[in-house]
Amino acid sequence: MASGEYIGAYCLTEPNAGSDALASRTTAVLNEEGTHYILNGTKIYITNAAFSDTFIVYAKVDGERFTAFIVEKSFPGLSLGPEENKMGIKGSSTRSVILEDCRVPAENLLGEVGKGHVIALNVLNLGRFNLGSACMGAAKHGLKKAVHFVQERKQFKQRIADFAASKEKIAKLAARLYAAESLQYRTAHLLEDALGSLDEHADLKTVGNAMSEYAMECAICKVYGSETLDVTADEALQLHGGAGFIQEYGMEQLYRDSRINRIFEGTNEINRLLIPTHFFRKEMKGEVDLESALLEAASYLEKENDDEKDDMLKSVETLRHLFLLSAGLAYKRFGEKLMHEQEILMMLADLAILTYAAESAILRTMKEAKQNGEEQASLKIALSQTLLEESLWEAEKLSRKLILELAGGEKAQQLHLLVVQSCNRCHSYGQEIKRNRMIAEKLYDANRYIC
């Protein structure tokens, strides 16, 4: 499978079992001679259907006790439904797999009884990361084809590509896709210091927790790549104006293929709603101290921090400090039912994924910065000063707004003067419009994305 040879599908998805999988409905029973698990029912949407060798089953042995199984296309048992008509994608796959007594071995077990949820959720995870990875990519193809068609496009009497508002577009899906790329490299570089060391002699649970332990930064990947995907082959197809709605440009197609992406590995909100609920856990079993967090983000936001830290990391710590001082409030005023608030849990994580990508990108920008100079850096430290702009005015409505739910009264209004306060310090760098320019030029000259 890893050479190609053979392909591979995940089968989970049921007609009653999406994002709730495990409400799976396929059942599998060991025959009276102990030599084969008999599986029953049907998984949809199942990419690669047609072209796989191999299936991942999961199925309740006895009707309850999820389990995973490796299933090969010629088991007896296992068919195929007919091909879906989908609205992108068309280059892949997509069928139903129909099992009815399905014969399998039953050393294809795969795990233990009872613990498919283990592997399916952490297949999911690192889909998540590979998933980010994959809409980056398409994300570049938007961007470059967008760039070459601003640059050969006139109307009135010049370039589409010297018009200020096409270079705002082009500067602002740069800085989203400069911070697309570092967290998906930072968190490259976690799930390899993780994964790495470990082999086929690591015991399953060793192997399940070092998979889970980035579960949140994986959901994050998810998110923020393919919603800058969907933004970039949104504005990419409006740069080329009427000729995007025309297939041979190749617009429409990456509009189309782009829009499933929010929705496998796990839809978009399934996502968001994991992120919070990750950290909450990690206060419900000590490892955080959301009051103590909540005092210290209260404490850091009056500060006027004119310490020596660089000015972007400043702006970093106060997105953080932002997600902390209302995740402390959510906390603070909902405890353990906050689980059910999912306004509130959606707007936290929408907080922690733009601290994580402006984060993602500082990083990257001062480790440059550091090792070969500011002048080499200085694409960087653009592309990363206007993300962080675009980022701290989005950070200061959803914290205004989640203020608004989680404060009353005159504790409130302290609370907005103290968040308007600290992002407008913040904004700092000015000349932003002159930046997004410069930014358009850069790739102009380059004819594709570059940073």
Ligand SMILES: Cc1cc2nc3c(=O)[nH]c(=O)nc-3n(C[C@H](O)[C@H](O)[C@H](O)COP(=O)(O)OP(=O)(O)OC[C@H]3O[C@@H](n4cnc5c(N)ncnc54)[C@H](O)[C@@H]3O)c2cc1C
Contents of the next structure:
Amino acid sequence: MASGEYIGAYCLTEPNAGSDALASRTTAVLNEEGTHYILNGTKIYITNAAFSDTFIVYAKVDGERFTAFIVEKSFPGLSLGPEENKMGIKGSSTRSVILEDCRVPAENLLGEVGKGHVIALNVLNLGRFNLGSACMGAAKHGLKKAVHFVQERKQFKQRIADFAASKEKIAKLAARLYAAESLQYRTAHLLEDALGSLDEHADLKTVGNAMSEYAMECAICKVYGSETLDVTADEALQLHGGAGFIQEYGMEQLYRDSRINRIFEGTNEINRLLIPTHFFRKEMKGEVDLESALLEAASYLEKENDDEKDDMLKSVETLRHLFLLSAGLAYKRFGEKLMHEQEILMMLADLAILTYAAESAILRTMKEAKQNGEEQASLKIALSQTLLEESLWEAEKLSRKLILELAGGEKAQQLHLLVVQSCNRCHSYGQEIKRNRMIAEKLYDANRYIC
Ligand SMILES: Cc1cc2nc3c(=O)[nH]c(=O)nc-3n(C[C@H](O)[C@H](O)[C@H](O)COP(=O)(O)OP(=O)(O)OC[C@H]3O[C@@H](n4cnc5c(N)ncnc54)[C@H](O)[C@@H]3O)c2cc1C
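Please give the other form, namely the form predicted together with this ligand, since only the form predicted alone has been shown so far.
Shown next: the complete complex, the earlier chain at its head.
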């Protein structure tokens, strides 16, 4: 499979088990001789189904214990439904996989009976990281096409590229893409550290623990990457005007193909929910102390913080403390019942995502500036500043909304003031327009996304 001679498919989704994947109704029963499991059920929307030699199928042994099996194309009882007519990614095959008394040799059980969730969910973790990388590549392609087009097309006797509104769009897309790229690289490094030394002798539990350690970061890769691609596809199409709507220019396909990324590998809603949920589990296990974090965050945001730290790092610290303040307030108000407050969880997820993205970009920029000097890192610095500016406005809005829900009356007033003042200290007033024009010019000179 690694050499590409065999193609695989991952069969988790069923008609009644989508986001709730463990609600699977596919069954596996060991035959009397103990030689084969007999699988029955239907998997839907399976990528690669038509090309696949090997299907990793999840089924419940005796209708209860969720388990993974390696099922070969040739096994009796396996058949495929017709190709689905999809909105995009039409080069991929998507079919249902039907199992009717499908005989699977007992040795084809993958892992252990009842431990299929360890495999299914951890494969999704890495899949989410991979999906973020793929989205980053597609977004670069979209931005390049937009940069080409706006420099060729003229209206009102000037290039579309030279209108300031076009430059602002290009700069904001580039800044977001820079963050997407930075958080992918950073997560790749974290995963390499956790998984790089494992070999085929490692037991399932060790592999599972290593793969789940960065579940939050992988979920962020998926959400941030897919949404960066969607924004890029949308704005790149818009910059093409009517041509964006016409097939031959390629934007129409990019727009359709992008859309699935917010749905598969766990929808973005499920991935958003996973981020604060993992975080609050750490509090329950005693790995994080949210009561102290809340106090520390409030005291950090109150201070002027005129220490020696770089301004960009101070902004990241502000973002991080806004998240901790909101998470602490939420936990104080709802405790373990917080898991049912999805609107709060979604906003907390957005704050966590903004923070991880901004921090990844800023750390990368600072490393470059330290290694090669500020002149060499000037574009990265500009991209980081534009990203921070956007992130701070968004974080301020989210924090204020959360405070309104979580703290009442006078306390809410005090906290609002704290949030506004701490964000105000970080904004780079009066420089944004000039900086964004400069970023766009640099992309025009290179004729693509660069950083
Ligand atoms: C082209 C394509 C390829 C695919 N490839 C594969 C594959 O190879 N293998 C495979 O196993 N699956 C595959 N899938 C399935 C895909 O992973 C699922 O479609 C996806 O997980 C969502 O499940 P669902 O479609 O049942 O939506 P549902 O779970 O019914 O969700 C519908 C909506 O409700 C929201 N929702 C659901 N639960 C909650 C909740 N608890 N809280 C808040 N909101 C919620 C969702 O976010 C979504 O917006 C593929 C799908 C497509 C379209």
